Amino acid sequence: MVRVKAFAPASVANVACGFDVFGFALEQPGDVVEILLNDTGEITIKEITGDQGLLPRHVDENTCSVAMRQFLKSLNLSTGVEISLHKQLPLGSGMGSSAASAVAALVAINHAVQNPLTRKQLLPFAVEAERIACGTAHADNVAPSLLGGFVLIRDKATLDIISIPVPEELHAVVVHPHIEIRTSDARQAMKKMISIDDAIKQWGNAAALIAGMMKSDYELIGRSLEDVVAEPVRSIFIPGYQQVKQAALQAGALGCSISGSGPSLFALCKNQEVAKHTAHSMTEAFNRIGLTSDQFISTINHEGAKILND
């Protein structure tokens, strides 16, 4: 019997002005995977943990299940997969939870049988996970979490997928505070229309935060840290953002904003020793308004989901 497991990291999506087109991977924490081939021709889940009971057992609403069910569709394989989860992001995040299961639910499958396609063509099958998670097809957590690095989703119907360079000491803030937000209540709280001065605004900062990384300009990628699309919206669901936000640029961080839908804050940082500052003066502002947290320091995430054991 072949058993493989797979972990696949964290994400931040959005990343400001990129709405469903900007994405990178964290180092930690993310999700494991494990599976077990046998010979049912069935797909099971045996075991989730780390979840509380609130995930989907039924394969047919599992982003693992659903992702490798698709897979092996595709492949014509009839191959019986037994799989465990074990669940290290929170749930209702904005750090890509479901992304990460179903990424790591790839690469094992994947792997288990000989690594027949690449892991941009894995893409396909991690998006209608998401999907089937929270309504919406997009790539921007499954695409770092799978690809690693800083991602542009050029286009979302062709997954046309670039990736970005960026500084060598950029590290990323994440501090997730214990409340949870429904990606799919987030994404319905969007507006249906926007001005076009808004739209003008948001592209150009889209456009700078890509000639920012790629330059290395550390005073453009803080400039180009603005979002007048997603962020007026969604952040009146998190207590107290405006006081994390302003704690973050007071320490020091180039910008912050909303990690994915929320309730996750951000923070791109120049180097390690402000971003320690800015977690810790960012979880103090969650704290003076009653709201514990949990703080994430990391460099851009270059690999993405890999392989624990063969």
The other form holds:
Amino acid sequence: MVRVKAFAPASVANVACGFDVFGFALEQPGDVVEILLNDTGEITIKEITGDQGLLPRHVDENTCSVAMRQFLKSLNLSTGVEISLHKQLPLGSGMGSSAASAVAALVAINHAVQNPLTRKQLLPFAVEAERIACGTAHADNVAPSLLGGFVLIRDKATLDIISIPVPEELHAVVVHPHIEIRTSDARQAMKKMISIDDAIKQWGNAAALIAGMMKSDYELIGRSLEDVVAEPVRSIFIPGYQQVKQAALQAGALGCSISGSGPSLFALCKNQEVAKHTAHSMTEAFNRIGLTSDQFISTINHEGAKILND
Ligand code: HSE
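Could you present the same protein in the form predicted in complex with L-homoserine (HSE), rather than the form predicted alone shown above?
Below is the whole assembly, all chains and molecules, this chain first.
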């Protein structure tokens, strides 16, 4: 009997100036998927825990089973699989929850059938699963969750993914206020057109953020964490957004913006001490407007998803 358990981490997509093209993985939290192969030829979902009954149990609608079915089909494998999903990531939080589930499922099934595909070859299945979850196939959560690190998606169609080195001491803070924003709604809110001035600002910042990461230039990283495309539209849906962002900057964070499609905010900090102070200040700022939240502090996770029971 083949039984495999895999973990896939949360991720921060967009990273301010890189809408749909930047993302990085956190060490924790993450989702765990456990699978058991059988000879029924069917994929079934045995249980989902930690989602308060909110995720779809139907195999056509769950990102784990959808990703896994496409994987098995492409390899012409007819094995049956029983899935247990243990959600540790909050739903609709902007921390790559649906991505982590799909990635953990893919890494588990690939391992269970002796790793016929590389990590990069698993990506298209995870991206397709994102389409089921939020209506658009974007890769800026699945790529970091699967591959680890800070990634740049140069081209979505060909999944041309580039890993960007980051300063070793760089810490991320993610603060998740207890409200939910659906990625599909946040994407609907985006403007279909932006001005040439905004485009120039955004690609200047995007290029500079990558340069800052590669040169370990904290000042440059801080200056580049600016988003004139998504933040002006989406921050309106996050109560206390400006206060929480100001609290992060005053606490010494290099920059602060929306994590993925929100409502979580992320901040980047030059070391753990500043990160702790920043997380505390952001949480306090949410408290002041009556919103409870969870905070996560992490270095950039370079490993990505992993097998838990080898
Ligand atoms: N790039 C995506 C978006 C990430 O912002 O809609 C969703 O987490």
